[in-house]
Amino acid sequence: MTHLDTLVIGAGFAGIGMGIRLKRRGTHSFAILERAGQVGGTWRDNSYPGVACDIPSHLYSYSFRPNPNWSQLYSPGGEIWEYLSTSAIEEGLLEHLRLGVDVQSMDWDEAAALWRLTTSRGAFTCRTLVLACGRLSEPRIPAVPGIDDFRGEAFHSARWTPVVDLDGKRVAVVGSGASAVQLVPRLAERAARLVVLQRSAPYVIPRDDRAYSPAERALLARDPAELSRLRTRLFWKAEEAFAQRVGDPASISAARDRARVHLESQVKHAATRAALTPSYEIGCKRVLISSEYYPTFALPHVVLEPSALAALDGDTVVTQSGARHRIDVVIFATGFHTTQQSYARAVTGRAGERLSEHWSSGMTAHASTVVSGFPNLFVINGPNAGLSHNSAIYMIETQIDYVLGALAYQAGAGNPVLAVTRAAEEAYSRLIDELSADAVWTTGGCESWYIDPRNGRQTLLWPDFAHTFRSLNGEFSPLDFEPDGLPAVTVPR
């Protein structure tokens, strides 16, 4: 049995973060479990060709960590990985990471008032559990009839298997998301015959990539209030695209105006162009980037199939239109379980309670990072921390913010059991579905993953600005916990 004061599950973004923070506090009695070999989160799972980041580099960073070496606006995905890896190596992580563990029971223990976990490789116990699991970890893979009897390759995106030979073959990409934008140009230059399943199209804009000059590093290197001028001036301009989420006319006709203008410039040919037009407002789903995808449908061997995957048959690849293409590898960019964590299932709290049952109606927390009925369990990029136009990076400090005040908190009080109440869980998803309300995520028309099927709501994006997230959820107060009314411990950055 180990017992440490707090243990952080998971090492992507979220997890080296939170470390990161942890340790130049001078906390030592705190590990980072993961189930994989290495960290990186989905930038070590997503390793297939093209990925990249969709948002600015210099913004797509810990801002106590900034990286003035970025090769260019928007990083390929290895260089991203190459970053979290040397953050964790530098910011002396290697004594505290737990590589190759698989949770298996986190269990809240009343009379103890700690946490016990059950793990593949042995039991351990806390005060404070931080689950940094991440939205992005469980590749969703439709079931459609035939797939277990498929006679080529298949796998998804985020598995991908470099040892599958490409070259000259027949390959299927099913979906038409993030990851497949970016995936769908590399496959071009590889299969004799592409077929893309196109469920419904997406909103493409361009991507304005360049690389950064060796003098330009250089400047950033040299100085860092450059430096930091640059992330600030990315994250208003990101901000500035939320207007578009909103319903704010102008703002909405001019990104509408932009992508159907980078669509009508790239596809010349109208039956491909109208198979390529969305048909639900701009920002319902999530708006993609890339100045590859769309030419990539005038080469002779690419074969646009607006229609979804119905099942697969033998060797043949089988649409809900009746199309038949004879397949020898499919891949399936199909997303992920996002509105349903898998987690959630091996967390008990009090009362016997899972967190799966908790969330069975769909995912809610306070702050989007306390959950009632689960003391001293903070959940980072859970519900409602995602955003649709900024950096996701942004939104995980703050609520690192967070939980480092509720740990000041809980050190200068005697350490109590820190129990939100579940008035106040409630109040802030009202807030919640109130902002949510007249968004473009839920009055757009299309059916997205930001949606929880289960209930209609919206679980997964904080429906306003980010900076109006962290000046709301950006420091800890004890108000809305048991016992009420004990003073808030600010902790300096």
Contents of the next structure:
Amino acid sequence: MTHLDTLVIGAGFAGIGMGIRLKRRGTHSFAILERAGQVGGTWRDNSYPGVACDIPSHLYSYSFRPNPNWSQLYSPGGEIWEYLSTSAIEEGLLEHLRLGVDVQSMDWDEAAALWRLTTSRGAFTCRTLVLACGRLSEPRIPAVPGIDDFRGEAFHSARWTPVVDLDGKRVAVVGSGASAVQLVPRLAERAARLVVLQRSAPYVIPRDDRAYSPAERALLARDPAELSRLRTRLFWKAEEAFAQRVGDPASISAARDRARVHLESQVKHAATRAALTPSYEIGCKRVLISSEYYPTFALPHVVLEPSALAALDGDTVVTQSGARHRIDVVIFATGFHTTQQSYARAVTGRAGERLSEHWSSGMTAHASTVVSGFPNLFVINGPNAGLSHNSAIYMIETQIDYVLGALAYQAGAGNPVLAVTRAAEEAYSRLIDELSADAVWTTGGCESWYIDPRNGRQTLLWPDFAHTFRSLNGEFSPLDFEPDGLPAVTVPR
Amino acid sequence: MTEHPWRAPSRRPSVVLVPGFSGRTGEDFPFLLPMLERRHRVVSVDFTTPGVRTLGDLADRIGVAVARCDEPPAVVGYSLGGVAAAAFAAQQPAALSSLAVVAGWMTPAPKLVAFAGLWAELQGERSAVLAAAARQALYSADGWDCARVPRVDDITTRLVALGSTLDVSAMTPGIAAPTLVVGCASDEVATTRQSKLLFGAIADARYAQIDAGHAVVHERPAELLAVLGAFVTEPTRYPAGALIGEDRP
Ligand SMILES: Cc1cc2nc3c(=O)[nH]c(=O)nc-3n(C[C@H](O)[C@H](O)[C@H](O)COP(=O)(O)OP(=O)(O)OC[C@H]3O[C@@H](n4cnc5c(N)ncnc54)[C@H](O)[C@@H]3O)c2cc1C
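Condition change, the form predicted alone to the form predicted together with its partner chain:
Starting with the chain above, the whole complex follows.
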């Protein structure tokens, strides 16, 4: 049994960031438990050809670890993974990382005021538990008939299998979301025949990517203020796009026009263009950026099937429209389990309540971070903490600040147990609903992974500007917590 | 510890929005106006009517908008509209709850006078380069990628000429409302120094600076929204005399 003050579950951007900030504060009693053999989360798991970020790298990185050397405006996934690994090493996290530790259960022990964990590598206890398990970390594969008996190779884009030979093969990509638009142009270079199964057409806007010149990189290295200015500028530019999400007609039509002109200039074939035209309002699902995706469909060996996958039949892919294609390799670019997170089933709080039960009608958390009935627990990148228009790292850093604020408060107040009130959590949920009401992902007429099908609530995104998330949630406030949850240990006077 | 303003809807005052040289809020605040309207009742001031000839006329137009609000509103003015808002705040201190002056000035800087002179001369010749020349002056090098061609018409021409005569240096001692002065780091029209002079002169003022040219409303609209949104919901969050640091996202 190992005891530490703080345990962080997951070593992606959130877990590593949390670790760096703890370490820099001079905290020693913490560990990061990660089920995989390496750090990196999303950027370790997604190694498919073409993987890259779609928020500019100088923004999609830690503010407290600026990197003058990003190669591109939108850097490739491998570079981001390396950035994370290097960050962990240089910040001295190796001694705090426990890799290959799959956390199986996390139970709150009320009497001892501790979290008790069982893992694939033994038991742990801690006072403070930080869930940094990600949100796009559980691949979702459609449960269609015949999937287990498929004669060829089949795998998810986030479980890329480099040993599978794609050259000269008949390849099918299921899905047309963010991963597919990056992957499809690369696959077309290798496959003899490529079939793309599209359930609903995405909006795609140009990717104005470019490499940073050696002079630019050297400048950013020599003058850190310049890098900070660049990041600030990129941030506020990205913020402007939020206006499109809340029904500002001028912004929406400008964005829609940009996507339409892009489609029309890149796809000349009328039927293909029609099939690639989205049927819902822009922004309802993630707006994709690619300058290479559309032209792929003009290639003679690439087929667009505007229909969802219905079944796999021996060596054949069958679409709902009845089309059949004989295929050697099926790649599921079908996204992730988002509204129901598997870690929630492993967490048991006060009175034996499971987090998955607490969230049985949709994820909620006060300040997007703390959950009533689950004392001393923090969730990063959980309910309503995502963005569709700006960098996830900004949100993650805001939540890390909140956690650090809570820890500082506890340290100064005789280590009370922190139990957020149900009232605070409910008030926050009402605010989320209010803010979501006029937003396009609830009004835009699409079937979006942002919406929990169990209650129709938008439980994934922060439904406002990123900067308002920080102004609302960046600082811990003890007012939202149960006075009777404190103090667990009486402080002698 | 106070509640965050978002949880106290009472702290969402009406906002009177005052445009700059275009005379129209739709033209000057294509982003700010709809985004402020998500949280506040916004009353637009319009300077396009021909009767607007003096600083007093500008302030009167603001007075009409303020009178349409139930409670004393936040008055937010940009450029010429900011100077007019300052004048209004000095004349009727009790009529507003807070004042924000974005890219405004205390006295017309020589460069503003020269800008107005060039504008009048080119417009007199009906020169096709006026809009391009104005754009050069209004936008910063960093904001050039979002530079719009400014509207050139009789209204703008009249307001630019009027703007270059506006001087509120004698009035600033009468401004009592909590005030936010927003200066722009690369403002070569109103000039950053003039914004800072307003900050110096207005008793209950705090100062924020944005990395943009005079056309901050087009160059950095989201940052401006963040600064203004925070101010109107909690005007005295920063004390008088505070230099509000730039956000470091
Ligand atoms: C292909 C792709 C591209 C993306 N591009 C962008 C982008 O451009 N911009 C943007 O803002 N966002 C992007 N995202 C979203 C991205 O997921 C987040 O930006 C960010 O990487 C999330 O970091 P995280 O640490 O919260 O989660 P993750 O990176 O998912 O890390 C979670 C970690 O927790 C571990 N874990 C989970 N459960 C357990 C357990 N029970 N025990 C032990 N360990 C566990 C996982 O193994 C994983 O390593 C992208 C996502 C994908 C999939």
